[in-house]
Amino acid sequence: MRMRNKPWAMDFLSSNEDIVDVESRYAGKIDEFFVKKQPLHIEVGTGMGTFITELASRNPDINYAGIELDKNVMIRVLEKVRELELENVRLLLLDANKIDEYFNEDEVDRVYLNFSDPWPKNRHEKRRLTFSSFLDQYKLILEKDGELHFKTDNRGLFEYSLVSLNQFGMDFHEVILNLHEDEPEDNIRTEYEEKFSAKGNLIYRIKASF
C-alpha cells in the first residue's frame, strides 16, 4: 500500500518507541515488547492497521505484532493503536525477509498475510509472500501447530500459492474461494477486502499448518 511520502514519519515513528520498533531493538526478545508475555501472531504487512487492531480489541489475551516496512501507512496504524488503547499491538518496520531475523524458532503461534502484494510477473515470484523461501522462514518462527492465515481477491495469487503450500507439504485446514458467501464469524474485513468485494471481486481464503 503506498501512501505520500511524508518526511517526518521516521521522526513521528521514532519519537512513540513505546508502540514501535523501527530499529529491530526487541529482535530476539520481542516478549519484552509487550505488557505480558501472552500467545503471539504476526500480520506480515498491516494495510491501514483495521484488521490487526480488531482482532487485538477482540482477544485481549493474544499479543499482536504488525510488520511493516511503509513508514508512511505504519503512521496510520500508530494512530489506531493509540486511538483504541491497544496494550496487546506492537509495531515492527520491518523487511518481511528478515522475520527469521527478529523472531525466534517456535515463538509465533500465527502468521496472517492479507491481501498481499501478488507480484504477477513471473520474474518477481520470489517476491511474493507465500514463495518457498517465505514458508522456510514462517515454518521456523511458528511453533508446531502454529498456523499460516491467508486472504486475497487475486485469483493467480491464490492458485499460485496453493500450489506452492502444497509443494511445501503444509496441511489445508480451510480452503475457502468465495469468503462472503456465506462469511464465518471470525473473518475481520480489512480496507482493501471491502474495496475489491464491493467491486464484485471473490475473497479467497486458506488456513494451513507446517
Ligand code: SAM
Second form
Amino acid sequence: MRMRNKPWAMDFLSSNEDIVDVESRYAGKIDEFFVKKQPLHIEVGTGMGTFITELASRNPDINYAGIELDKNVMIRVLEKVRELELENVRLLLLDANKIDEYFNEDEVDRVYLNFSDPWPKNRHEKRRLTFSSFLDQYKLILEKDGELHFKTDNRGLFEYSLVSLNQFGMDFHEVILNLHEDEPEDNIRTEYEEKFSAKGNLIYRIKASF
Ligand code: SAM
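The form predicted together with the named molecule is what I want next, because the block you gave corresponds to the form predicted alone; please supply it.
To see the whole picture, the full complex is given below, headed by that same chain.
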C-alpha cells in the first residue's frame, strides 16, 4: 500500500501516544497499553485499518494490536480509532520481523494476516509474512491453542502459504477457496479485499494453529 509521504506523520503519531506506540515503549508489557486486561489478537499489516476497527467494534472483550510499518498508512488507522473511540485497539509502528522482541511468549491469542504483500520473486521469499522465520515468531508469541488467520486473493501467495504452513507442521482448521461465494457472517472485508473482489478475484482464507 503506497500513500503519499507526509513529512509530519512521525510527529503526529508521536503526539498520539495514548493510542500509537512508535518506539516500542510497551514492548514486553503490552497489557499496560490497554484499558482492560483481556485476550489479545494482533493484525500484521493493518493497512488503513477497516478490518481491525470493525473487528474491535464487534468484540469489545478482546484487545487488538495493529502492526504496521508505514507511518503514513498508520495515520489512517489512528483516525478511525479516534473517531470510533475504541478503547480496545492500540497501534504499533513496527516491522513484523521484530514481533518476537515486542510480545512475550504465549501472550497473543490470534494473529491475522490480511492481503499481505505477495513478494512474487523467489529472491524475496524471506519477506513473505508466511515464510518460516515469521512462522517461528508467531509460534513463539501465540498461546498453545492460538490461531493464525490468513486471507489473500493472490493465488501464488496462497499456494506458497499452504505449503509453508504445512511444512511447518501446522494444523489446518479451515481452507476456503472462494470466501465470497457463501460469505461467512464473521467475515470482515478489508480495503484490499473489497478492491480485488470487485475485480472478480477469488478470495482465499486459511485458519491454522501450531
Ligand atoms: N491488510 C490491509 C488490507 O487487506 O487491505 C493492507 C494490505 S497491504 C497489501 C499490506 C500492508 O502490510 C501494507 O500497509 C504494508 O505497509 C504492511 N506491511 C508489509 N510488510 C510489513 C511488515 N514486515 N511489518 C508490518 N507491516 C507490513
